[in-house]
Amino acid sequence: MTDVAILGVGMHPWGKWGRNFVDYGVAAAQAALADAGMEWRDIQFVSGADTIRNGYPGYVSGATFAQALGWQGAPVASSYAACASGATALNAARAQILAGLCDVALVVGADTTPKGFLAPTAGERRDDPDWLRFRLLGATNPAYFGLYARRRMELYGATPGDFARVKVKNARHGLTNPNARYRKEVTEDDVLGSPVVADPLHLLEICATSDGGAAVVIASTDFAKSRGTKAPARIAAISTVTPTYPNTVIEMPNFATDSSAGVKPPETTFRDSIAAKAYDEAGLGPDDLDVAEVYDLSTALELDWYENIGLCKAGEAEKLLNDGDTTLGGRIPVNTSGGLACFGEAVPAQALAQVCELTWQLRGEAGERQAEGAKVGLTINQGLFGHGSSVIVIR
């Protein structure tokens, strides 16, 4: 057995607050507690995911939210996997509880971000090809984003309907979400109106940088029975794998990939191995979902993960999508919690947001966007430099 129960989760809403990171993520750990009925006392080992943009408390986020809340003796640790920080983080804790090291954790992740686009970190690194790819090619983010958009039209003919219709879908789920921090709909026309970013794509179909935070409270099964806690959600995989050379597709930061000449691809492309690896772990396949959250930096990408956990084939992801089978009340409901359109990075704290969100909807919490009968689900997403992220949760 290799499940770990979720006691409890909880949130800071997103938005641009302009305060300490360290404050989202107290109010999410509180939030977590209070929904597990622990104290902070209780908690035997803290996990925290880091911010490398807000100084050195958050490259120590374990110890800094632990000191926030009240040193209390607790080990900590600490986890940077960019967008996969959370995941990472989770996992950390996890294995804690495998092994027998403690009976239950706390993660958490926050995070306050600048205006306008994610950049690297000051200073002069030539051989960091984050910081490369800024100063030699300009090339921002959302210029992946519309390359990646880019690709998917000339492969599988997706057009820009297509996109602005992801939105669309995006932001009617999120609308009542109260931690989301765009809560409004949009129609096709307004979406295709908006200024364009990166071609083919536009201001709202590029999620925008955040603050937020958002934190776990995990345990073991045996723990949780102990407690009275009967049948909770639980953490049934977690897959954190890299790539498998050669990686032939581009991913962040890079802008070449490893050559193919002399030593064929593998089989399964990096991102179809994240959820690969964590259905394998959890004895489940795409069949099995109720619902997924996924990362829609933009809203081509989330059409890219469809196909990359298994909806559906490679080029059929439009169709999925303009058959209402990945809205709220369609086969699969997809970013039920409005995803990154609604809520934008905050990312140390974007993997375990997605926990929170399957979490309410496994235990039928979700309000007016639950999904209905869920009883499995599950996270993707990545970080830079080849970190994957993938979670299911089962009931």
Contents of the next structure:
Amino acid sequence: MTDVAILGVGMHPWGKWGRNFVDYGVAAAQAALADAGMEWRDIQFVSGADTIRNGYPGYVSGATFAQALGWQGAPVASSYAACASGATALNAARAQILAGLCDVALVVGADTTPKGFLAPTAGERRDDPDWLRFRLLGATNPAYFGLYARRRMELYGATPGDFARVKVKNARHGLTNPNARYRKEVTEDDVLGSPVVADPLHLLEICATSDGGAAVVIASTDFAKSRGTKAPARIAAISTVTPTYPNTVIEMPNFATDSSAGVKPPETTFRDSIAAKAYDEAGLGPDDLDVAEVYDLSTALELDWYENIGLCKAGEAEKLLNDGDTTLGGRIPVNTSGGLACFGEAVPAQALAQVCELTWQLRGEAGERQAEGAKVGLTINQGLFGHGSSVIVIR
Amino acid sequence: MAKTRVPAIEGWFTTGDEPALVGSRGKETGSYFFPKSVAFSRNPAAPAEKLEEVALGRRGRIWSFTTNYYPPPEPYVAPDPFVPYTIVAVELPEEQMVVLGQLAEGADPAALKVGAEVELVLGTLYEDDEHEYEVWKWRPV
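If the one shown is the form predicted on its own, what is the structure of the form predicted in complex with the partner chain?
The complete assembly is shown below, putting the previous chain first.
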């Protein structure tokens, strides 16, 4: 039994609030503690998901949040894994619990983001591939998304309309989500009429950068039982895998893929391997899923994820979308929260926000965006520099 | 007076009539690396293999491409007014890897096709009062 119980979840709404990231993290932590019915002083371990855009406090986020909540002596950890930081922080806390080193832990991620493109760390950094890709190529994050989208069109005949309909779906899902930044219905014409950023992708198809915070209180199942918590949502698996050499898909921030000249590529691609590890750990498969939160950095990437998590075969994601299977009320609703399309990305909080949404769905507390009778959910996400992230939540 | 042409980065490509990217190759497995790796092999099947510096193939086929219509943040040196530019991902047949590069000046992005052949050339990345900074680019054959 490797499950841990989710006692509480909480978020600070996403937006462009312009305040210190610590404010959002503390608000999210307090909400998660209240949801758990726990006192901060009873938390035995604090796991922070770092931000690299807010100076030193962001690099030591576990301690930053612990100090802001009021020092109470709990050990801390701070994790950075780009977009996957939340899952890595969650996994650090889970390991403490499963090892019997503590009973209950608080996991927090929060960010304050600059306007516009995410940029590399400042300074003249000629040994840093993240700096060099901007300098020598102008390869922004959306440029990589554009490459993937064009590849999808070439391989599977995906159309700009298919991509736009992902945004239309997610915008509708997030309409009533109180934590979402964008709560406005959009049409296919709105999407295709917005300026092209990195063709074939338009402005409304690429996620914004946002401020926000998310937190989760997890505990051993024995601890949950001792507190009388009835049927809590549980984490059945966390995958934080890295690629296996040679990784044959071009990934941020790289200039080139690995070479397959000397070693045959693995049977499973990196992106396929992320969910595969989580399924394996949970003893579940794609057919068991009721809901999924996937990382829609772009509309086209959401379609890639359908295939990477096994909702359909390669090349069938457009059909799955267009048949309404991934819309609320469909066979397997994807991004009931509204996804990054409605949130924008608050990097270290995002993987935790996905877990918050699944918890509300599995408890039946998601209001107008509730997927009926959801019992099993999966999150998927990927951080640059080779970070996989997938969490399976069951109830 | 003509400006002096200098590489935008040292050691990543050769110049001359037939410029090429400089990579490295594992002597044991034949795995290629770009940018070149000097001290160690990133192939876990042969962690101790010796590496040799090699020129990568100058021709490949387009894996995908995209045109950027918004000025990227620094350290990209964007012209004012901004000019959109195209990034091409190219599959090299011998090396069995995909390498990114900008599309050469003068080439029409609307005419690009996935699978079409391109070759490596040098082009201007940006310039200042005295220098033109060169970088590798891909040009349709």
